[in-house]
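A single chain, nothing else alongside it, follows as structure tokens in the form predicted alone.
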Amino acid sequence: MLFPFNSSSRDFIRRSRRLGSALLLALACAGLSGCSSWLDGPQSIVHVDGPVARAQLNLFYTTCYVTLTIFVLVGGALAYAMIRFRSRSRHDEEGKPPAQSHGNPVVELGLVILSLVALVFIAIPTIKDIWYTYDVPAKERATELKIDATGSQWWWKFEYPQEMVKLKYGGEAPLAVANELVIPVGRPVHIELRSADVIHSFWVPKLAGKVDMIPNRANHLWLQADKPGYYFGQCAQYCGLSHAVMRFRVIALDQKEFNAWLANQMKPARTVTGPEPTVAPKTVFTSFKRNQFGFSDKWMATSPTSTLDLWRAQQHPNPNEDPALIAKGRKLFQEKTCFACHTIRGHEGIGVTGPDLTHVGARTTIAGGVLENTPDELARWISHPDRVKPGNVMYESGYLANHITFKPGEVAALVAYLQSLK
């Protein structure tokens, strides 16, 4: 022995055990106190609303139950041995150890069999759920909705290949939206996953688990929403400077409402006519503070309080919109060469580098799901995209490369125009 095992040593061990027990109890209490907010969050993995997420949750519970059983059996055996065979006096400490069972075939064979049983309990549902969550079940493929999702630094493009729209300069292309994926309730959705640059990961916790989007490699997943809702998603794979603010939403609607939304999206951009203003419009937004992360002071806007009702309200034009200001904004959209990266079907633009803006005013979020789609937040994004989302292409390859700047009132006109695109 390295030191004499005396009464002082035993006292030290007892105090250490008590301290360790107190620390474990404190950690358990802290975990339980913060558990409710995690379980009820907008990206909860235990409050799910779809068959794919539910299958994955059941598998998670199965694994937890099996491992908990193992923990209780092993921990119970260890506790029994510590209590039953502990030294009760100095004489016991110097005596012979209790009888050993090492090499006992019954014990060792029993442990092997129990391990195999535990493995079977986990392996069978795992294999079953892997097959189930891999793709839409064969019996439901006749009604599936197909969507192509492409991840870019740092926004999402969702295309509906079954819905083709006519382009202003001829030809057709799949209907495309950005950062807000709208799906029908109760209908399986097959999503082809692609990346335009680096590795991304598609994740909507309440509807389906994570699947990576790898450059030059095809991947896919499927999901389905059980009820109408507004679901939060994000990139779950580190993909660059603004990875933490690469988010999106999934809006699930009943079939009738989905059809109405789809019919509106198929239309070209809404046109508001009016004379150009005779005076410069007022400035909507001037400056903002930056937090300790370097982002906007509202970089986490669109909180979990956002609901489906708010999304529905966003679909209607503003009754107080200014046609003259909107006309000015449309002209500025051309003058600032925004059409080189963006497309507004029926108006201007053939760009594919940035999101399709044909119905951008009807979305609840902008800047890759980071900011609420309000006039002030849209002005914030147009004025300082580098501060809201550092390293984004819009600023580095657009503003800097083309020397784009704004005079007083120009941002307000652009905001009015984009907000009118419902």
Given for the second form:
Amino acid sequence: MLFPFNSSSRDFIRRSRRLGSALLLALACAGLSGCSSWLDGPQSIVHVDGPVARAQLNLFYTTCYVTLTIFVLVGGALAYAMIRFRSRSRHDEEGKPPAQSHGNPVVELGLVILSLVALVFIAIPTIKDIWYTYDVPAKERATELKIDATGSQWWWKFEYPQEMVKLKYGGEAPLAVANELVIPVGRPVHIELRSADVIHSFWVPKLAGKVDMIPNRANHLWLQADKPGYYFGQCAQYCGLSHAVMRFRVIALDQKEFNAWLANQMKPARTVTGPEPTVAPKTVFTSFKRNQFGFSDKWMATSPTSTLDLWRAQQHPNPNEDPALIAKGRKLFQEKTCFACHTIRGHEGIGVTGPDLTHVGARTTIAGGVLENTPDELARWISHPDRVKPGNVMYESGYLANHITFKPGEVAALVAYLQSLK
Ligand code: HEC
Ligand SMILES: [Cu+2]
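Cool, the form predicted alone is there; where's the form predicted together with heme C (HEC)?
Everything in the complex follows now, all chains and molecules, and the chain you saw is the first one.
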């Protein structure tokens, strides 16, 4: 039993110690065998795909090797002393203690100098990497892509300040997307980090991190992806009730595919025209999964390239979509006050409290990377956002304040509408 709450505390301490040493040993082995597939996963820090994460990983290894050497030397000396000077018989125990010695200047000076050498050994690469990871190297700055990332409880806004889009009531603003940051491969990406409420922290383990997003202050970091892929990110600073499900994705595409994606994002929302519906839609969502995390295993592949194909599949409109249902959904989006919190460029949505939904149908996740963007999961989110993310703004300031409820079939219409926004 891992957590024996009912046994005595001494027992618990002994077991925790044993578990702790086993974990340490496993970590050390895994660290030493960095080339195996051990500890690989969508959020692995030892299998990285970008220069910034690689610099951070190498620094981690350097520190590990130095501390491991110290551990072996000190542990070895201790083990030697324990074995060499142990009491060998009853007679020994009753006799005098062994000759005592202390204050050997050579040993003491030697230890001081050795510690200094170890510190310098760690300090030099640390300082070098602090400079390196702080900002895009000067000679590459001309090619960098700029992103403004804002953390909110519990989702992410990513803006592209180099790409401006027209707003409904005049003026323009940077292209904004939510929860899925798309970047070109092999180009440095400079990210300004801000927060709309509390402190969050931006972390994409395979690419870079973590840097805090602090209210009233802009921090920044940079990252770069070696190859096209679908990367997992997550908030790394406790930020309230649903912090654990404040996730996001980074999708790295080669420049040509990135340009095509960008061109589509710049367009206003896709409009599907069709007759007004006369009969109630057939699909009615009634039962939902109870677990909070609605993300199927196929996305957990350790190869970011294989999951990228799933993302690509999400970019195309569904050939079986129902124009009448979509038209009804678009109307409901106004009637239920959704438009007041969500922007849908070219359609009615104008709000900025929640994520921009102009192309939400082309995203693979909804609600901060916690649900897969399927009709079932989208219906679950729209029906009960509070059950997926306790305390979230959409429920507290929307559903509760505006008394939003649904008649049978209405959720299905909203789902069809949002899924049509590719
Ligand atoms: C009070 C403002 C508010 C209202 C009203 C509101 N929402 Fe939201 N919505 C949000 C916020 C905030 C989030 C982000 C929640 C999170 O992920 O923690 C969100 C998230 C979403 C998402 C997921 C987007 C993504 O990219 O992850 C969808 C879809 C959505 N809302 C649809 C709707 C629909 C449909 C309605 C109307 C029935 C609606 N919202 C009403 C604020 C609102
Ligand atoms: Cu957060």
